[in-house]
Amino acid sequence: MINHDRHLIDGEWRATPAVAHTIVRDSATEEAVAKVSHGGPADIAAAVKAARSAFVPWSSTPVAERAAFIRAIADQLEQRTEEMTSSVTAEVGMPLKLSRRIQIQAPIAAWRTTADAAGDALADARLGNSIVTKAAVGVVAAITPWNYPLHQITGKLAAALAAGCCVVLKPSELAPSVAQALGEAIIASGLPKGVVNIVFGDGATGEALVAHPDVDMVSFTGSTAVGRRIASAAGQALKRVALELGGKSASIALRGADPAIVARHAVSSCLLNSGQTCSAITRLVVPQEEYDVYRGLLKTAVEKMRVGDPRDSDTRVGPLVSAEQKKRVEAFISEALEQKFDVISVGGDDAAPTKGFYVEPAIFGRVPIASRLAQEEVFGPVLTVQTYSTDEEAVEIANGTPYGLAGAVWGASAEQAQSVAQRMRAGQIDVNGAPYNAAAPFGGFGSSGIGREGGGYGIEEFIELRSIQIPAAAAS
């Protein structure tokens, strides 16, 4: 079992005395795997000291330099690919082959698209007589969730180096190992000491670095509920925010779309990750006329997705994370079952492994607006279909939770289905299957968060904007 025992600050792993202990257990085996050592306050003033004492010489470097450093760090994490891929599959759950591509080489290729961003994202501007300047907005406090580890740690901390900020990371208990392969990326890259802090830990660890007077931003992202303390907290505090939270997107399907390249889309976007995915497609909203189509085509589409062992070539849908993320999700198909909704699928032919945090895929139909399962986030795999009869109801149906954080819309031609686009309160919205863009702007509306990360967008999160006046005869 590895032993998570050490925390990177001010340029070392240092070990101390552990205020409490994560065991991180294999999620198709339920194996014990890891044991995360909690840092505590102490662990976070060393932290945040080393932080705040690399912040000027850091912020002081030529954005072409930090950029450099953030491309070595992507050039060191990829030759640790294979062994965070393994890490990745073992303590989320998601297929090997998907790990390797989304959880790993995805996330390594935004380190380097960040560093090309940079130049232009935090370059000057001139404003009559004004010259605008970028200036880092301080000492960071980056907190990331277990689903896409990496993916989650990069949207923050390639942005935060690259506007001028020092960052004291601290990443999910449940999934350390990629962390810990980022700490020996970074010092075998020569990043300066001190700009890049790791403290593991649980939630009190958390609060303990949100509640430092010396962090100047927090930046999280995690379940609503959390984001709303952490709000607070900085609030109380007038500390800058950036949140990315839950989402309960909708894919909405217009008259005229192909119903078979729908149904396979909300599918495969609701069971990546085993539905562990923020973004994820987790409402399907057809024509009430076409619902007995989309609903056979649902069950054919979900019946070919195999659950099993995430090492399996063959696997699309591997375990969840854990026990208690498990019973919450099989919690809500209970209550969908008891509720009475269409039952479409809940369960395919091959019946998952009994060992292991495994919930097999589950669609129901015909889900009232107001019903929970319409409205909460499950965060497994389960789809919920809803029928329109207008295209106005459509768009309600979609806005209709508090959460804005995705979506998709499809139509007989792009014009059509990006006219509906427009009117749907979410941060990012596909367009008849359109590609996913890394450099665009990803974050959401409502209780889905406040920010953006990706690209320069992301950047602008962690700068302060600084009007410099000079005189009118200079600025002539």
Contents of the next structure:
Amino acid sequence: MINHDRHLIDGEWRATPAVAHTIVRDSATEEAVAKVSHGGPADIAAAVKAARSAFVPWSSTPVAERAAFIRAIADQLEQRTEEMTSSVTAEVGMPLKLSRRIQIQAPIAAWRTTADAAGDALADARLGNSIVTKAAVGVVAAITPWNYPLHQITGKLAAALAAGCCVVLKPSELAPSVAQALGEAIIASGLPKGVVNIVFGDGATGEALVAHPDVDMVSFTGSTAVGRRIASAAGQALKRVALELGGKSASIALRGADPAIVARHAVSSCLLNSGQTCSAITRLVVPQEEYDVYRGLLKTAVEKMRVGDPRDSDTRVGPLVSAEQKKRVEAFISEALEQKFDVISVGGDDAAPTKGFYVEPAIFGRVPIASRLAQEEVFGPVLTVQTYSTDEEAVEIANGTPYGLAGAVWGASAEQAQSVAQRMRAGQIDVNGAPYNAAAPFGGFGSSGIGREGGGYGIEEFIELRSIQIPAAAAS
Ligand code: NAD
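Having gone through the form predicted on its own, I am curious about the other one (the form predicted together with nicotinamide-adenine-dinucleotide (NAD)); can you provide its structure?
Let's see the whole complex now, leading with the same chain.
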């Protein structure tokens, strides 16, 4: 069992008496694989102090040098790819092959994308007799979830470091291993001490960090409920907040779209990481007269998605992160079964594993927009299908939840789909299966959050604009 019993403070791993512990279980075997010691207020105070001391020198370091450190961290992370892949698979349950590419290699690439974007994002601008400069916000509290742990840490840390901020990271207590590897990568990269500090712990540790008076900004990714709580605490102290929260994203199939492609995409997006993806497509919106066609295609597609051991190369759907998450998702499925929606698929595979936090995928059709299943984030392998008669109604259904994180639109042509995408109240929308772009801004409308991560836009979250008015003679 791995012990995460030291915090990275002022450039060194420090062991302090823990205020509490979390036991992390392998999601497929249920065996204890790690023990996380929770930091308390004294650890938070030491970490914030180290970050504050490092702030003036780090924010005064030229952007190109900061970008070079970001690339050095990426190089160090790359050397730890295999160790991080297997530990994320154990903690979160994503199949190994997908974990390597999506959980580890993609975020390492994002460290480099952020370094590349820094020069342009932070350049001064001239506006008449003003020079607009970009100052780092200050000391940032970064609080992250477990589902894509390195990805979510990267979205905050790489951008904050590029902007010249210093950081105290409080990673998820359920997926601590990449934060440990990152701490080691940071030390090996030679980053000046105190620029990044890592305090392990749970919600209480996070709350102490948010409340610390010397934190200037809180950048949080996690549930909408915790995001609200953090925003209230930060609001009282007038701290800047950036919130990446939950989602209930819809895929609209316009008339003329290819149902076979749309159905396959909906199933694979919804089941990625066993549905534990904030931007997952969890609602498919189809023309009413094509419902039966989609129903058949979805059933076939989901039956092909093998549920099983995430270390097995044939597995497409692994277990969920924890017993608690499994219970929560199963409660949604039981409630949906009681509602008498059209059950398109609900598991029942005799070969499905009996040990581990597995939930077999479920698809429910003709789900009314007002139902809990169509409104709330399940965070598990559950897809709902809704029908529409006009394009206006399709957009209304897609926009008809408090969330607005992501979405997809499929049409006979990209132009047709793009015009519908423009009407969707969501932060990132894929047209006709277009690929992910790490340099594009990612974030939510409404209850999905405030602010954006990714590329240059992500760096802008961590800056204050400063206008310097210069005399006419100097301006000419
Ligand atoms: P969570 O909100 O329970 O926890 C997230 C982090 O906040 C953890 O580190 C946790 O220890 C900490 N925390 C909990 N209570 C806190 C408090 N009161 N004060 C400060 N910190 C606190 O979320 P989770 O279960 O880890 O992650 C799943 C959720 O995250 C889902 O809702 C998902 O949609 C969302 N998410 C959003 C995005 C996005 O980019 N929009 C990405 C991934 C996950």
